[in-house]
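A single chain comes next, written as structure tokens; it is the form predicted alone.
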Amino acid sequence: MAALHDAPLRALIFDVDGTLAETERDGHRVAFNRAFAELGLDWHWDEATYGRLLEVTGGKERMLHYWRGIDPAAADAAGAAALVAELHRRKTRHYVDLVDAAAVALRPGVRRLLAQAREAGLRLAIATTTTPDNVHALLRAALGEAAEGWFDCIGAGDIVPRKKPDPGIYLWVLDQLGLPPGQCLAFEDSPAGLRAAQGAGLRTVVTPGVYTADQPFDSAWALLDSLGEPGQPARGRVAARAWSGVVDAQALQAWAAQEAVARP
């Protein structure tokens, strides 16, 4: 492999929910419902309802959107923002408890790719709309106490004013890394995440999750069903060509290098 400073790829930037782990259906959704019940609300998000609500990025934004749909006057009344904030605080606590109880697991290939990327000298970063507490809980439970130190930069929550599909969180991460988008790859699972990454000029590897498997990702640089594991290869396309195999640091460098050569 070429020396790192000569390589076309220097960093990998990961979304969290749905990308690192299938957190939405069995993590966040359950935590929201527990928070609603805890405060005596008759709200309950089943799997189908939550799938529709995922079109709204950000937990507080998602609750407010739902509330306005069922009772717009109450959602815009004095005190509504405070209730949403309290619900979100409680939901985060329930989510952390679920993650600590091993209710959420990493998707196939994630642990392996992170380890191989570190060994290859690639820098790692996170760009997500979920809260820092949620990120820390998942990394700690799934990868160990030292996992946060694997990442040069963790962009999470309200660190930028607008959520995905706005590219702000990716632009912030790129600024923290001090790298141009052409030397990085983003990993996403949703249309909003893809638009955010592309808005920041990033080539994006999309691995759709439970809630996004039927969504269109025609503009994705790579579209795969997973990152793959030995004996369980990922399948899909990369740069408009069919591909099957295990996504590792060497494969990512090869893809990036081939694209660089193909550019006029």
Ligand code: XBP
Contents of the next structure:
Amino acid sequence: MAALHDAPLRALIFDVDGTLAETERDGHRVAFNRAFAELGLDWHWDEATYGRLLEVTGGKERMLHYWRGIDPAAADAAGAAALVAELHRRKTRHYVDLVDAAAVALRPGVRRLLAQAREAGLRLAIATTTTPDNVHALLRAALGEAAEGWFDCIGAGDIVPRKKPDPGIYLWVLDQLGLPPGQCLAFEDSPAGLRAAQGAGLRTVVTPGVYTADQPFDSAWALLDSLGEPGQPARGRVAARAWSGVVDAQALQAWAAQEAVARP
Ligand code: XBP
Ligand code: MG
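Switching from the form predicted alone: structure of the form predicted in complex with the ligand?
Up next: the whole complex, starting with the chain shown before.
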């Protein structure tokens, strides 16, 4: 019987924050701090603090975790969830404003790979922990009004009950696509994202970013410093082999095919 991984590559599933763009440090973090100031809180997340807090995925979950760390009684009191929800509404508005003002740029190779994958007939999808409004804003600002239509499926935020590293968002996207994981590749930047994708049975290309460069990704199927651009090749490994080049649809198809041959 043919294994699922023997099937041809049909779709690419992208994480957003850290993978499509370095949104966390200059986007989400700044937006959280603006929301805190707006509601008169003396909370301020500097870059290092925010890096530690990224272990908790989801903005509402991250705020509650921080609050519990500094004032557990208040964080568990009546009304705490409402305050977190209000902060998050405001934070989302600030984030969208920042993205609209071009505060974050796509990572190298992202625009090119999305375009080439579409030309090659690969389907595109998104699996992210962030709020849908944030995804819409980033796609619109970075890729133009039509970009949302390039994706067959956008799985985002609270559409599943548990956030990454739970595999739920990837399982939801696979279900929407109607494809088995062996016909798809995931693109991630973080340990939580990698665990989520692998938990859904997906081979995963990890391109660590500013906050995740020092983290272990030994179990990643491919580990590259970026997706690469002509004249600015990506470096890293694919499966167990060193690799350098530009990640395009042809390269991805070839990797997937080679692996199918290599599998017992
Ligand atoms: C992204 C997140 C998100 C963002 C903030 O993780 O954890 O919570 O930091 O967005 P991933 P929200 O890249 O693994 O999807 O405030 O909208 O949650
Ligand atoms: Mg990410």
